[in-house]
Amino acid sequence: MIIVKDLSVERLDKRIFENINLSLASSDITILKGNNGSGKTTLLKTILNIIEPSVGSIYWKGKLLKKNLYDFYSNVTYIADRTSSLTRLTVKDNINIWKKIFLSNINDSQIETALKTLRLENYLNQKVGRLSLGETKKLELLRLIIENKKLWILDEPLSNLDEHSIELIKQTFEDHCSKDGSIIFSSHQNPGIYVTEEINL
């Protein structure tokens, strides 16, 4: 799916990262380490082509990323490392506007279910803003179900979760990757997933 090749970025003469290497097939994942500050997020970026790279390349599907965007944005999944929840509005709102925006096909059912799962099913009229940051995340992270993309870059996923809910994206990697899909993700912590690639920034 994805190749990077001898990918370095650079922000006033201070050299961010340099020659990252990655590939990333079907049922692949890939692991970002490293400290606080240390350019995870640089690189999700600029994977993602919100920052242009100081030298290399990066291909989708064989072809140059930036010949192929609209493939790549189709197919791809991107949640930050803060939410993109209207903090104003409900957790339900938030979730309607979702279905609408990504024209997803879930129905209520799998919604009432997920909910259930991630232990948010008495937070469905509450306003985002209240909600803890661990329940802000996992709202969050409901995006993965609704938008149902193949591949998924996230950066630092399992910050503000308990064990339960770690157990269970844990467990939510495995099952997307059983169904050939793809994901990039940072973290400054081990997670104790198993990984394809670990790059250490």
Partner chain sequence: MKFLNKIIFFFYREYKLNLSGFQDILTNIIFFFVSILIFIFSIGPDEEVISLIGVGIVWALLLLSSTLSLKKFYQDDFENGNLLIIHLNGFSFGFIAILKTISHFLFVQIPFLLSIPIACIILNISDDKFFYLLTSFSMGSLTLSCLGSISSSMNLMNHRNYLLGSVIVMIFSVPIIIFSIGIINIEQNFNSLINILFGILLIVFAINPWASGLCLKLSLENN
Contents of the next structure:
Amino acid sequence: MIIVKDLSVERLDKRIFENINLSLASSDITILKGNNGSGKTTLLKTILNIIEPSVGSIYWKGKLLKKNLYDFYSNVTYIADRTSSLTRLTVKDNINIWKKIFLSNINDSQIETALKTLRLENYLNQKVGRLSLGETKKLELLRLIIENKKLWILDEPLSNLDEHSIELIKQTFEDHCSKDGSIIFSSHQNPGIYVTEEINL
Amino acid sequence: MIIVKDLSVERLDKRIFENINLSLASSDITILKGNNGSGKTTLLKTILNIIEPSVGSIYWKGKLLKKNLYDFYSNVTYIADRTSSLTRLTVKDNINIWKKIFLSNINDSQIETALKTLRLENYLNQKVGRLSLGETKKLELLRLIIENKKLWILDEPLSNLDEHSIELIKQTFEDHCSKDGSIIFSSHQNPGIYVTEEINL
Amino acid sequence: MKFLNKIIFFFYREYKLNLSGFQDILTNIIFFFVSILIFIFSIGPDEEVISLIGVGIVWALLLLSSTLSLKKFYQDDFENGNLLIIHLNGFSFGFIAILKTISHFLFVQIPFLLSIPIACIILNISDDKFFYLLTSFSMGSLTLSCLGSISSSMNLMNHRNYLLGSVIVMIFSVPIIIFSIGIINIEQNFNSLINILFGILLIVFAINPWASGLCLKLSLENN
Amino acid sequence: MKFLNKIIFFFYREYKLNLSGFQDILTNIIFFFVSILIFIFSIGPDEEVISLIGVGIVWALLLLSSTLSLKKFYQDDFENGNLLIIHLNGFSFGFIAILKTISHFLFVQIPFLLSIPIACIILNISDDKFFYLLTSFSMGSLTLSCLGSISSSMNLMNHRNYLLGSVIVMIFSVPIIIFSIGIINIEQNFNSLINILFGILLIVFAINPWASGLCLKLSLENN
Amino acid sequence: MKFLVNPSKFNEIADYIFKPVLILSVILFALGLLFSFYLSPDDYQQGSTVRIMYVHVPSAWLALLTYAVMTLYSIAALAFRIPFGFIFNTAVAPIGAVFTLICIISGSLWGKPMWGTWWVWDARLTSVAILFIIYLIIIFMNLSFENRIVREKVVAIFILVGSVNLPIVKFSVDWWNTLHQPATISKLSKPSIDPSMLTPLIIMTFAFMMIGIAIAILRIKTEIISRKSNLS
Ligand code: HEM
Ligand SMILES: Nc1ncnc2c1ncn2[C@@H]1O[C@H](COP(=O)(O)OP(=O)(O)OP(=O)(O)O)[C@@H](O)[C@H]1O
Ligand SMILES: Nc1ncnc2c1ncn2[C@@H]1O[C@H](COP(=O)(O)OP(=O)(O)OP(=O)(O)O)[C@@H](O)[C@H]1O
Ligand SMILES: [Mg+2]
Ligand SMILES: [Mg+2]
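Go ahead and give the structure of the form predicted in complex with its partner chain, now that the form predicted on its own is out.
What follows is the entire complex, opening with the chain shown before.
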């Protein structure tokens, strides 16, 4: 689905990375590895067309991604490295807002089971600002199910999670791939998630 | 140095954990483990006397910690799970502010070598808000060296770091213990750091 | 249809957010009334003077208190990454700017509009002037929302100096004030002045999406 | 000695946070002038009216500036955890409140104080009134800083019931402002009115550390 | 005339003319002061306060002129993609601000004896105050944005929008009746001012202009250098 050719990015006149090539078909999982500051987040944002690359081009379904931007966006879920839930609202409000703005056709019982497997079912009426770090992260990952898109672009989805949740993520990833979805994610650890390609930055 | 006896904490009328016992002598390292939401952060904050326990007591150097609060504080460095650097100022400004408010007697060349080993030496004039996630974390950990206290209380110090930095932290921990310091930290992973006690919440 | 739904739910989201930030709006309104009180005290009980300068005071205070809420315009959504999520959800930056401007108008300026009748009573502004005031204010405040959008999106790029944005908004709103006050004092010219105000509104409204959109794009790129 | 050093460096930190340079003070002052300009445009250039309500304008703007900066009082430091770090560094919460109040006075209110002489020239406020204005203003603004500290620390605690904080500042500031304006208009009573103002200042200043300190402690506990 | 749009050509020419301009400005200044204090008569109405005019009017003219030139350069920079325009605007804005400040200060010093107050809110003075604030905003915008390319464009657009104020400053005395002196010299047909006053006025104007040019040359050169070093 995505082909990245000879990508180089500069920020503040500093070259972050050079000549990155990547191709992602459906059912593929790509992991980005690399030291702190090697440009994983930057690469993900470049793929999302938020950062302009200085050299190189990105293709989506055979066409230049830039020409086809909103089609691309309607197929992608991006979860950033910092959480984006609205800390002053409750968990329930956040979920409702997401369900609405993403026009999600997921039904309530699905969300309930998801919350239960994530062990968040008791926090529905708690302010997000009062969740623990890992709980916030898990809540954020719920967006994967709510948005229900083909391509997942995830920045450090595994950090701050306990083993149980990581196992859950692993299963969700496999599930997604078996349904022709594809995933790019960055991580410093990889506790046994099967990946098709590993890119070292 | 620290003895925790039968500690139980409630938040919003919900029991978070019960009957925690813990004792930390000098040169000890204690790791807190547990699922997301099991109360690691809460326990650390209770030890710091920010959260009132519902039952139990904490002793510092044999006396009740509450009676001896500012002596305790003058011996402890706390690094929270969310970074506290001032994102609008540069790395240099942040370091300077810390050096000043902690009345640190560390000299410039020491900081320079620390920055070099952390691979942050090129970012001195960059705004902290523009560092990568791991770089921000490393900058935060620099406070351990600047404050130069006996007891370190660290909340998830290893998350978001690359292998090189974790190795570095490991060495720093060992170094600190060999100088009679002691450490309590929480973490979901433990890549080979030697610990004296492991507490499961 | 799908797009329309998205727009509706965008406003739903803004509504939820603003409701939890309802404090700010109320603070503005309270500020407004306290300042009116201050003026009444410093003028003394002379009713004629009060009703003479009443309209002017209302306008100046409206302007100042709408600069109060400027900072929140994009800042929060920018910092917690929601701006990006909304963009990925299919809205171009320019369009986001339009929606945000409208929701600022709806959720910040309109509540204010409601406090004008009370201000008119306190300040002895006659009923016929009240109508002109309301007309000119509703136009002027939409213009202010547009200007606010531009300046606060510019402020995202400039981490330092958030007052600068307010100052720029205020400078640009000087002509709006002059014309609006003009409307109230010279009643025969009502139509032509309203036209001018409307013209300014149209220009600013047309510039807004591209100026704000550009600033949003650039600031996300540099974040 | 060590403690004194810590206090000094606390202010150094506040300085760095509040003013990234001289230009920030200047922007404050410009903001002040542009606001005056807005008032003059909307009231009209009639000299008598202007000098009548000049003092009122200055006070309204002062109130505006202190409500503008209220949110920044503890919020940022609270959210990014610096408040906790400062507390662990050996300052009790009450003491932090005192220091924060003083630094708010120094870095937010004083720049306005500096622009008052020029404002007097522009607004045709006579020279003898100028002295009264400055006295009452410097007292009143310190009082406002204390009230701001209390209300914004209360805001930290209950994310819901924010309103309380700002309303408290506003309501309490009304008598202060009325007294201050009274000072200027009724010159014979100067001393007794100044005494009242000073009394209010003392009371608020004494309450501040404990009220704010308690709020800070509770809000950190619940965060 | 290429040196007016090309940085390297500008540097060449500037090296040539900098010293002559500086010397000329010193001479003109000495001459102007001599004329305005010793060789010109008192006004029969205003007495010797009229001598403030020799500072006030030149600085007012130059404040307006500077802004006008900046507007031209903004158009050049935005429409014809001449980056020198950005350099010029960044360098020259503070000079314009200083001229405006001199105009305001000398004007209000003059106003106290003439009108009885330092400041009134008539159209001329108000529009000059706005001109000053616009200058300040330009300077602050130049200082506080980080992304240079964006900043330059934003500032140039701001200058263009702000140029609406120029005709207001210039013609406000004709459009509204105010306290301020209407145009006496710039009336094209016949100046209604005595030649003995006109001479020092013109000399002072040129002196101000030369000083302005000298400082502008210095500032533009440093601006060019700082940009080059930023790129590498
Ligand atoms: C702060 C107060 C003042 C300001 C901001 C101000 C501003 C200006 C400006 C901008 C000009 C140039 C206008 C043009 O080129 O047509 C000017 C010209 C002039 N001003 Fe003022 N002025 C002030 C006070 C005064 C006072 C108090 C007097 C004398 C009573 C005065 C007398 C003049 C004269 C004679 C000219 C020359 C007009 C001409 O020949 O075109 N100004 N002033
Ligand atoms: N807005 C920005 N402007 C300039 N440089 C930036 C900006 N954001 C990040 N950088 C720099 O670009 C480099 C790559 O950052 P990036 O966030 O992509 O790293 P990363 O691989 O995600 O690291 P981490 O593992 O720590 O998350 C870093 O050196 C960082 O300092
Ligand atoms: N301010 C608060 N008020 C009420 N409940 C809270 C508050 N903060 C946290 N909690 C709840 O207390 C429990 C423990 O939170 P804590 O942050 O201590 O977990 P943790 O072990 O650090 O988890 P993690 O591994 O995710 O960081 C969680 O269920 C959380 O929802
Ligand atoms: Mg990253
Ligand atoms: Mg935790």
